[in-house]
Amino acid sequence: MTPSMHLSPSVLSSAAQAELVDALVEQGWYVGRGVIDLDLCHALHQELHHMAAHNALDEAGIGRGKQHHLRKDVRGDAIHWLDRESDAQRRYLMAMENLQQVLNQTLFLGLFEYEAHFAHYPPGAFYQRHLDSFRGRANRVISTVGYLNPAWPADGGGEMVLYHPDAPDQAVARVVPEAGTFACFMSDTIPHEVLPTQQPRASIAGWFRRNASMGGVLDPAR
C-alpha cells in the first residue's frame, strides 16, 4: 500500500481498496503500514493516554454477555469504548463507516454496524491465541486493529501474531504494533494473539458485524 495514502472519511484510493480486498478473499488477511492519517494517530494516542493516566479505562474479560469474565491469565489490557465523544474518535468511526461500504458494496458481506475500543497493554500484558467469532455463530464478521505507538522500539514487543486457518500453529504475519499500521481479518477463521509487551501499547480494536437480531430482539452492539 502506498504509504502517503491516508484512511480517512475520504473514499480509499482505488488501488488500496482493492488491495485490502483482494487479501481478505485470498489470505483472509490483510496488513497495511502507513495508513492511518500520523496525526489522527497522534490525537488518539494522547486521549488513549490520558484516559490511562486518570484510571479512565475498564479491565478487558473475555466472553460477552453473562458469560463475560476477567481473566488475566488471558488477557492483560485495558479499554475504552469508541462514543465520538472526540473529533478523533469521529474521524476515525466515519473512515470505518466508509470501509463498510466498500466493503459491502465489493463482497456483499451485509455489515450492519462498527463497533471498537481504545486498547492499553501496560508493560507485561499480552492477549492469549483466540478467534474473534466462530464459524456458524458470527455476528463479528471481520476485525480490525489500528495502531497508535509512535517509534515503537525494535525490542518492544507486543507484535499481534495471525496464524493460518487450517494450520494453527503456522503464523503468517507479526505486525509491529506502530503508528499508522492498520491490519483486518476474517473473524471466525483467523486465529491470533499479542505477544507481551515491553512498553505501554496503544491500538484501536474493531469489529464489522452483521445483525443477529432475532424475534424482534435487537442484537446487542457488544
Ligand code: OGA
Contents of the next structure:
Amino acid sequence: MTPSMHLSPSVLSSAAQAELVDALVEQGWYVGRGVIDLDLCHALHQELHHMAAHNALDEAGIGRGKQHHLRKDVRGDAIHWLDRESDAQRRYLMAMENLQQVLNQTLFLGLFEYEAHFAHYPPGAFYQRHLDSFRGRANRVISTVGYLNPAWPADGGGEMVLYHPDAPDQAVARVVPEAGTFACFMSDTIPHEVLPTQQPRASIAGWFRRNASMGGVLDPAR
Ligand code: OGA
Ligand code: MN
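Moving on from the form predicted on its own, please list the structure of the form predicted in complex with the ligand.
And the full complex, kicking off with our chain again.
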C-alpha cells in the first residue's frame, strides 16, 4: 500500500458522485467507467483472490434469515461480507459512507446503513434476472456494484445487464466487469442479471438500507 492511498480522500470523485445523483433521479441507474481508484481495486481484487484460493468464501444463497437457501440454478457466486478487516475494505466502505451522506443530502432518502459483500463468480457462473428488494419491504433502497477485474476480454461474458423499470424486456445497460467501473441503481425497480462468465469474475455488491419494519419485526439480519 502506498502512503497516498491513505491521503487520497475520495475513491469516487465528487464529479462522479454528482453525475450519479443526476442519473439516479433521471433514470434510476448509473454506470461510471474509470471512477474507482485502480490501486484500491487492485488491493481488493488481491484480497478476494486470496480468499477464493483458500476456499474461504461462502456459497451465495437467496433469501434472508430462515428463508435463506442455496440455488445454483439462480446464482453461482461465492461471497464474503466486508468486515473492515483490511485497509482496502475500510477505504471502500468509507467511500460508500461518503456517498450515503451525499445521497441523503440530495435525495432525502434516509439511508442509515450500508452492507456489502465480495463476490467471486467462477467460470460458468451467472445470476439470473432479479430485483434486489421488493416494494413494501424495501429495506434495500439503493444497490451498488464495484468491479475489480484488471482486464476483461471482449468474449469474457459476465456482463451485468440492467433493464428498464417499466419495460423489463428492454436492456438499458450492459456493464463490463472491469476494474474502475461502478454501478448504482434503485434496488426495488431496476431488474438486472449477471450473464454467464467465461472467466473468474470479481465484484463487490452492496446496498444502502433503510430500517424497514416488517410485521413489527425489525429488518432481519442477512
Ligand atoms: C447481486 C448482483 C451483480 C454483480 O449480488 O445482487 O446483482 O455484477 N450482483 O455482481
Ligand atoms: Mn442484484
